[in-house]
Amino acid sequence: MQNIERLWEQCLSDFSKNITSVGMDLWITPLQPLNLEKDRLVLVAPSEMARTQVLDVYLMRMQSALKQHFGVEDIHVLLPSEKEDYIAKYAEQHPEIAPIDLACKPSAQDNPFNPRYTFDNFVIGTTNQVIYAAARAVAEAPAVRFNPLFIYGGVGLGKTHLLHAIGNYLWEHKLKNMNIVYVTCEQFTNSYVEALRERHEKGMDGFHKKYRQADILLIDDIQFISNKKGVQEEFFNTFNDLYQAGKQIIISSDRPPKEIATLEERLRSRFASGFIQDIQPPDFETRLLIIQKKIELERYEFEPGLDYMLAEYLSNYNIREIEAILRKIYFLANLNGKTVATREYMEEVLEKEGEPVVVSNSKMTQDKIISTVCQYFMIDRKDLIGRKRNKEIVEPRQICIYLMWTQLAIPLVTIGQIFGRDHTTIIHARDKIMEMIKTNKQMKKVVNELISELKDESN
């Protein structure tokens, strides 16, 4: 059974390149491989609906991977209630072969790096472009410019992605000549402890051979080395051996070396001898690019404008959390039988996350807001959306921007296009009115009157 399961795992990895993560979670991953017949792979699905989805929707997308790993392009999908009958019948027809005793053999060695984490899939923005360039330089020319390369930043901002991107690049271009070792700090620690438990030199020899003969050492979450004196000693010696031998070292952490508690000064000094660079939380433009890239990679379908709204709503979310929100929205749409995620599902997911979501009035329009504000302040439309900057025009314009955001939830970038302003100017206008409503009774009165008038006209 081990062989078929191993091959199936490889298939799942390839399936994910052509099937959305939601489709994988709902229909593909729950499948269980049972047997490989001459011309088809036999699988077990958890339900009739799952079997129908796999055969009618996903089979064509699965065939290439099936052909590569199993040598077949067709599948036979059983329900759990049919499994025992199938095994009994197959055993009767082929008494010399047990249903799960396959001759297939898995490949000798698999790429240890996540295939989804590549340089091509990494979204470059103003908050990460420096470290991206450094990581790319290290991958293309190890131990030439930045050694060690120390990447730090908060959770879910792309540190592990960059480490795997470096690994994937090296695996693809330089594997034959290099011994590439990727390990988390926890794994390094556990390997060290296990070596000590063997209580003889052979254990430590194996440990040293694994890490000190690496051409490239990538270690993730080095901050967990804190308060581990023996592990720090071993890592220091490993670092020195590799560095002096001209080998590349890449390290990630959630904080810079100077902020890692109880880190030995000599290790701080070694880390500082290379290139240290942080990754900041994504700004609006980067969040938008991340969302659009994720939608493209996962082949999600979102209604127009939803990506802009999410980029604005998710200002306090890291990349991993943003990806999780997109996944939940599309998953919810799929559960309701929809192929396109709409604002309705976005609002439901964000509300469950505790995020305030503005509910729009479908009968209200941006033109209605503009005309209502113009009438209220007795100004011309061309002045309101034009370039005039006197207070009699600027304040009504800011109120109009605020109303478009709160009443229609129009993306701020779109509002900027309406008024011919950049995104930061629109944010400033919205935030200024929001603040004035809290402190200025007259402003609050004006805004409430406008909202009341707009709602009356929309009913």
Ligand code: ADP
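If you superpose the two forms and keep the largest set of C-alpha atoms that fall within 1.5 Å, you have the rigid core. Residue numbers count along the first chain shown, from 1. Quick caveat: nothing in here was measured; it's all calculated off a predicted structure. What changes on going to the form predicted in complex with the ligand:
- Relative to the superposed rigid core, residue 86 undergoes a CA displacement of at least 2 Å between the two forms.
- Once both forms are fitted on their core, the CA shift for residue 348 between the two forms remains under 2 Å.
- Put the two forms on the same core and the Cα of residue 380 is off by 2 Å or more between the two forms.
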Second form
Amino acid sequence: MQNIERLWEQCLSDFSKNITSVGMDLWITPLQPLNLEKDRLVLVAPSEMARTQVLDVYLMRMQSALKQHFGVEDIHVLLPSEKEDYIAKYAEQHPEIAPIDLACKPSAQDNPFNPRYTFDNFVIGTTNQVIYAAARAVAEAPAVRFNPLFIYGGVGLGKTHLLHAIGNYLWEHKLKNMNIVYVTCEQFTNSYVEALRERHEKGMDGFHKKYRQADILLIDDIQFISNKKGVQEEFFNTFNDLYQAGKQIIISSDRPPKEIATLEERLRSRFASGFIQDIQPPDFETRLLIIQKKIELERYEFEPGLDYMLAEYLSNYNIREIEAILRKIYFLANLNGKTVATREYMEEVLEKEGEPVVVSNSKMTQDKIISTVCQYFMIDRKDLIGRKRNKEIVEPRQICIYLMWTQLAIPLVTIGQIFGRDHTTIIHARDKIMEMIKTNKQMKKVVNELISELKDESN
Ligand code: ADP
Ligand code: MG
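What would you give as the form predicted in complex with the ligand, now that the form predicted on its own is on the page?
Next comes the full complex, and the chain you just saw is listed first.
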């Protein structure tokens, strides 16, 4: 029974092979598995309409995966209002499982951590690998090393995700009665102020109980700590109590402790006694992996190559913004009745973001770029796209790559395929020309001449 959710996850990924992502998003993913009976799986749907859709439209397409993972082909779909009755009746009929496993097992609702913010869903790159390793070590063996663990970095770079990943990990592998407390700095302050307002012992008692009885305390966004003496004092005492009792403390902030102006010196030095590590904005490779991971997790469908282009274009975006862009592109495609997001939707979204992609010129083609470059340098096409490495060929080839990217915004992978090279070589070529144009007048002139020739030809 504990595995019902895990099995359901596997089913979901199989369903998505026969069901469009829109269908999955709208009707299937919102279903909640409740119970596995002898010959049917019991699910809860959020609405009557969802139930009808699932039974009338999707059931047939779900059956083989259900059979494979649950050993049943039939489903029984409840509405949320019917759930309690069902559980009670089931328990009555099956006294051997009372108290019913389902109703009593810690549900997702008891776990305060976002189920999506796990270590598995966290993409590791050069810009976050150290903090990932530290967070993981803390989750696996709290209060052994890295205590306190202090994570800092700009907005949308994964601090909260890592805190929740630690929380989720601990929750899943929870030792009996371990008390994990997650709180944002703002909540901490508010509950302190509230406790004060209650004015009697009880209020403060409750407050102390909550925080000082934590085995693991996770505090998010400490930069919002107010410079009011009371709050700092309270935090300092909480920190000390826990620390001295050998409890793990994990803190996040948008900047390092020494730059938090409101932080008292003694707290600053306490933080410094632990492990302080930053997260940097993702580099190209990490952005690409993140984009690919999000596409996979959200079950979006993007045409091949779009991931590379987005990783390029979104170099100034944080991860939260990247997620938002992906969502917008996919939903725009869906709105237009498409199940696969294509370049035109990406262009439309980026244009609205004020990041217009060079609009593809239908008359200027990759072929035309190749032939124009060949003519200009008087070299053979087969050499240009071949493997020769002498300077007379290499430079025109790099210029050609640069032009394909800037003029046609052809995905890097596609350019790579044209030239039989991987995308890092393509990026290198493009960047090299981009740099040279800035410093080398001759290169600038050549590229400009080529561009105007191409434009003339395509008019
Ligand atoms: P912060 O707390 O640093 O402002 P969050 O942790 O809220 O940022 O992250 C913003 C979004 O980016 C979240 O949806 C999170 O899942 C995602 N994200 C951040 N870093 C990564 C990563 N390395 N891999 C996958 N997703 C990430
Ligand atoms: Mg955050």
